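One chain follows as structure tokens, the form predicted alone.
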Amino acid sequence: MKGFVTPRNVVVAALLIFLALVPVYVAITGDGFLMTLFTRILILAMAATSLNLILGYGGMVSFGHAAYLGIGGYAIGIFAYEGVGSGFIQWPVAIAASALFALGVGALSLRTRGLYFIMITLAFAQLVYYFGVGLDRYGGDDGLQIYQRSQFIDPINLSNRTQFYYWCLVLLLVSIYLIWRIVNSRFGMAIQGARSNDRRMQAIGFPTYRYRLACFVIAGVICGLAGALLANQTEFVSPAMMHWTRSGDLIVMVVLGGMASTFGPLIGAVTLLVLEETLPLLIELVATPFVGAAASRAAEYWQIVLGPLFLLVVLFARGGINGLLESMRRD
């Protein structure tokens, strides 16, 4: 029991309890913004968790992972625009489209390594991005408004914000558990072995290309499902969902929280998105006694503070926040 109570496990347990109690706090205080923020955090944490499968465990640095967010989101938006509101149609199509795209991208990109792999995934993501820009019928660059969330049978009602929040939390935890089972299976061990030495794994009889491709498709499917959730949450889809900078945000979440760790992407997503919301307020609060009204303008440059914070994590916390917590256990 003593070995289980570690700084990392305490932080993870506290975070999960906090996430479970967010709707209770919102119901008491009426602070609807907090529900909106943490619903978004759960969804992006799910996308970051899927990226961690190929980046953290598989060593595949994909700069186009946000494309699956867009594919899943547009599957919801396009069907809703055409009058098909059933989630039993929208969601399977979102998952299938993400899987097919991941299969095509993976089949080509996984034949390369390093910088070439990064550039191919980036190129495919930008291809999908500009395809979305060209969809004039569905809003083009301006995006597409979704007037009705996906419809399921009772008692499932995604229009209920509290229920939708808990569905996002459940799907996130299921995704984390699924990836944990995968990476601790024979399949997952082969993926991690291929990350370390692909040629040696092939020499002892593992078809690493097929294993890595299957891993790539699984990650794309989970991220596509996150895209479907994001479209329902924002009730809006646009090409910006799949821009390469969004892929960069997902990578930051994984690296910040801790690559190849079960809850690292969740920790990274919470840290990044909470900092994005609170840093401008903190900067304005600290700067007001010194510069007065100019503090509000100074708060617009909060990224100047966020950047060095990330740099400190990279330099002094190998393995991200998860690695920092693990080192506290050893100390």
Given for the second form:
Amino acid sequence: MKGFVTPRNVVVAALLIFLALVPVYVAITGDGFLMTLFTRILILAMAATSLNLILGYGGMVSFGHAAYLGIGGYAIGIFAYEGVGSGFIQWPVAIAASALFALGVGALSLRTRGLYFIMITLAFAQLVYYFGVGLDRYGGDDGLQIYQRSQFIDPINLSNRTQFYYWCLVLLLVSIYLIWRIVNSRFGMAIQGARSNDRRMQAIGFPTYRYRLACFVIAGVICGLAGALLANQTEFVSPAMMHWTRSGDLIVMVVLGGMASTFGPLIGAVTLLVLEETLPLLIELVATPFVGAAASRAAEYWQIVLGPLFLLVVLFARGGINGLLESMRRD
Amino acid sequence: MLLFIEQCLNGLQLGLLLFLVAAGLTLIFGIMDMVNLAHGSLYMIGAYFAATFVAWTGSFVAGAVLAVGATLLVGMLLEVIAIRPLYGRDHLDQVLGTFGLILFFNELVRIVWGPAGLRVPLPDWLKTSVPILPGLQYPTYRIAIIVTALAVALFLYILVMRTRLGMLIRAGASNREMAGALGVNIKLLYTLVFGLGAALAGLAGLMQAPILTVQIGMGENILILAFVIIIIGGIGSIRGAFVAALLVGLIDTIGRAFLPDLLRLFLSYRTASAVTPAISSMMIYLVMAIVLVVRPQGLFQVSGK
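Next block, the form predicted in complex with its partner chain, ref. the form predicted alone:
In what comes next, the whole complex appears, and the chain from above leads the way.
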């Protein structure tokens, strides 16, 4: 048992317990904002987890992962707008649309390598983005309001915020478990082998292109599902949810938390999004003794701190937070 | 027909501007093996500098020259502080690090110049238009952009192919260790190349400034277009970037101008006007996808890359 109690595992366990208890805290204090924030964190963590499968384990740096959030989201939004409220129709379509898009994009982009791959995935995401902007019937640039969350059979009620939160948590944990199973299967080993040396994997007989494509589609489907959740949470879809900076944020979450680690993307998503909320306060706190009342103005410019922070993580913390926690074990 | 010629000229002008941005990007990638997402920020900085310096000196040309010089300095400073540690790192690291720099620059510009957009006024002698064909007047300023950009492209070609500095640049691109071993100051060379790329981006930004509003985030769409161009042209190839930039500029402009009429031949008026904005924005990405399917390494593949 001793090898199991590592700093990393303690942090992950504490984080999971905390996430499970957020609604309890919210029920006591009535702090609705915290619930909204953490629901969002869970959903984006799910998207980041799916990205980790291709980016961390597969070495496929997709710069267009937010497109699936948009596709999943718009599947919900468009059906809701057209009067089809049943989740049993909306969700399978969201999944199928994401899978189809991932299949098409993957089939084309996996023919390329390196920077070409990064940029072609970005370009396809831009394609979907502009498609969303051009959807005049569904709000175009301004987006589309969703008046009713997806309807399921009775005990399941997504309009109940606490229940919705737990559904997000369950789906996130299922995704993490699923990806953990995939990565440790023969299929997953072949994917990781192809990351290290694609040619050698081909030489020993693995059809790596098909393996990587399957991997790409699985990641797209999970992210599309996260998009369906996001649309239900915000009750709104717009092209902004697939803006290229969102894809960048997802990459940041994965790298910040720790690439190719089971819980890394979750840690990264929590860290980044909590940081985005608290950084303005932090700046104000630090700056007040020096500049007085101007500190609250300085706090508006929190991104000037966040940007260089990414650079520092890249330069000095290659394994992300997960890597830092693991290196503590050796000391 | 006149409209078509005018749109071709507009496309040429857009393509040449894009070339200035893409040339720096592809130079930096080809020589330092560095993905620089912050390149669009330098484009933005160039436009903001122009707004300040033109107002300060009261002369468009003097302001523009100062702005290019200032962007060059910012670029070299940026290279020394933030970019240099990223050389030799994974592309993913570079993407992430320079993505952070975009946030930094956007916020910096907001602090220095404020959140509102700025306008760069044109001097009277550039506000005119000249007849280039019977019945076709074309704005002087757009002609000035075309001429300047062509001159810069020619300068770039002579610099890279005909001068000692260009020889060093090419040597650094094909084998940096060997060039370093032969006594070339690689660090200085990289700083210069990065500065040159920054100045080109800044020049594009400031030339675009009087046409569009100078605003935060203006470099991001251009950045993505420039990436599309260097992908189509073949990463690292300046010639490829030139051809692809003109291609993208023409396709985008002509597509936006004539696609509505073309689609109306096949679709009802309402459907056509609903789908055209989307399709014309998507068109260059479609072209890129097609190019990549046919030639995964771009039109002009650089050997050894």
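We call the rigid core the largest set of C-alpha positions that still match within 1.5 Å between the two forms. This is a predicted model, so every value here is computed, not measured. Positions refer to the first chain, counted from 1.
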Core-aligned C-alpha movement of residue 317 between the two forms reaching 2 Å:
yes
Using the rigid core as the reference frame, would you say residue 290 shifts its C-alpha by 2 Å or more between the two forms?
yes
